[in-house]
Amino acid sequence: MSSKVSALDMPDVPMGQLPEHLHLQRTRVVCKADAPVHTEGIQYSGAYASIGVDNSVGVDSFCKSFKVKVVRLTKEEIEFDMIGIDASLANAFRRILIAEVPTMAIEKVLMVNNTSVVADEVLAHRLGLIPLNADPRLFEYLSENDAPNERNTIVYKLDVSCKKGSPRVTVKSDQLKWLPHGSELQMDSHDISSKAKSYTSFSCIQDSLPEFSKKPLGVKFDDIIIAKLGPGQAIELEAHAVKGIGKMHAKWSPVATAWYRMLPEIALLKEVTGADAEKLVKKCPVNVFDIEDIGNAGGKKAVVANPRTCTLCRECIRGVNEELVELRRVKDHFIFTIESTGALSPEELFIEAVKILEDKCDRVISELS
């Protein structure tokens, strides 16, 4: 009588490594013509314990697998690959970049005169969205109990008019002038005998400070249109910029956008040759596929040449091609793009986001200990 053999001991179940179909399910999202599959993450450490595979995440294994590769870097944009992390971490960086990395933005606008067609509230809103060329790390937050001073406030002045009989005047951001002495407007006082006070309390001139002496606190872009003045119209105002984060208002968000996508992976399930190969190449609008010659017989076959450019339009798997091509996304490989508004360079923004996430982790650890 033959002894019973456990299914787990059968030779077709490799011990210590995942079968191909389970490895695909664990590490890839497969994009079908109608919907993606295997989108969930396998987080449970003992998910594959029965076949001797450890699915736990440790600090050592994370440090070995985690990588950052910069693909493209300009003054305003960076594209880099983050390899070996979960989607939750990639999304944490994205959310921090949008909402929690601080910048300087115009918060208070003191209107002296505005006879333009732009309402005061709309004009103040437009001013708040102008990126400022000021490093937020050099400033402090202004709380309700603090007085505006040289360490928490930047003051700008705008004074433009269009004379009668003159052509229309375009008011641009380069006409915002930095006032290093602070506010020039006086606050209303009921006490006639007391000395008039301005809206700021600067103890020194801002451009006398070493961090501001070589880099004036102007605007990042000089050609942003604020308003257009007709003959006889004028705008005179004072704008006060303070430090804030995107959670409070979008004008403090340091990025035009921060987004990521999983690395595309295209697999040819069968060899595609001849006329079918040419059809497949023509179907893709971003030239993911290319033609390769087969030996001396003059034959041709399709190959995956540029998988990174795939936009998941699914044109290549529509119709009869669905059995030939499989679109995948690598679950732990993210292509991250950051577009800065200009206050900080894109690489500095990511470093600041890492520091903020580190502070969050430290607070959680301190609360639990």
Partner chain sequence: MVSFCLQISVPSEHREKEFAMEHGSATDSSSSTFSLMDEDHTLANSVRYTLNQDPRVIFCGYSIPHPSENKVNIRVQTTGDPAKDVLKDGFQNLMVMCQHVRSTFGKAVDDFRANESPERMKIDTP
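Let me have the form predicted together with the partner chain next, following on from the form predicted on its own.
Only one chain is given; partner chains and other molecules are left out.
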């Protein structure tokens, strides 16, 4: 690639196929020492029309070539490869995972008493961030005109105190107690004759519903520190959790993070042998390269053994006058990682995210027709 060749001297390219350098530009990002090049995705179907190459990927050919391979799957985390998809779609899934897949989170905190050093609003914010063990698909959104009921609200109670003269108390998330009956607090009413109303209007007890009787709606992790109480301090409050999305507030984001990277591809432009090979292997901090013996004469040659682990630190191309290595990324191969905060398993989260994109399409289609 480094030496310039006249176009007239280039070999003929068969019809309907891209010449090698254009193919490289289309499918790979090349990471140079100062900046990456060819980062854009070439989406337009007629991009290569002038040389008789069709750049469109029809839905059928997409379906044929698209592949998913799961690399790692635990309760909290999934890593998988998505092959043969455009960055716009991969990014849409990532954005939806972070901002649009709903979860339940504490939204309203009714403070009865708080004499701890943690200010009310700070405490409320801390409570909001605690992941709840509730499947958001079983709940409805609480809109402005709705009364909080068993289908859109979960009520928790926190009542802790530290006696005078006793050592300090650490309040952890397991002390948040689920109230399946709804709020226990009475609304202030100016009308003395009317019956006192509570802050929620549950029509039945939440744990009598079949979906919640087996799986109590507790917190996901019971060792999250909420506050520390000194002698004589107390917190009494009620927390109401509702359904929401990460766009509104990050506490509703179902993922700790969701991210992807393109598959690294490392090309050795020349054969690297002997001492140079040793040097190259030593340079890489994550052991992308390896030494291979050539022949019986004890000759050594560098090979690319683990391109996937490359972190793009660019150490191997730093300060060399002669280009030996080219760092590339495959544009349509994504290594996708999702870390769930616990409400849903990571694989369910991805499926939910794709469904949300489908729903968006569906909505627009019905508007358009």
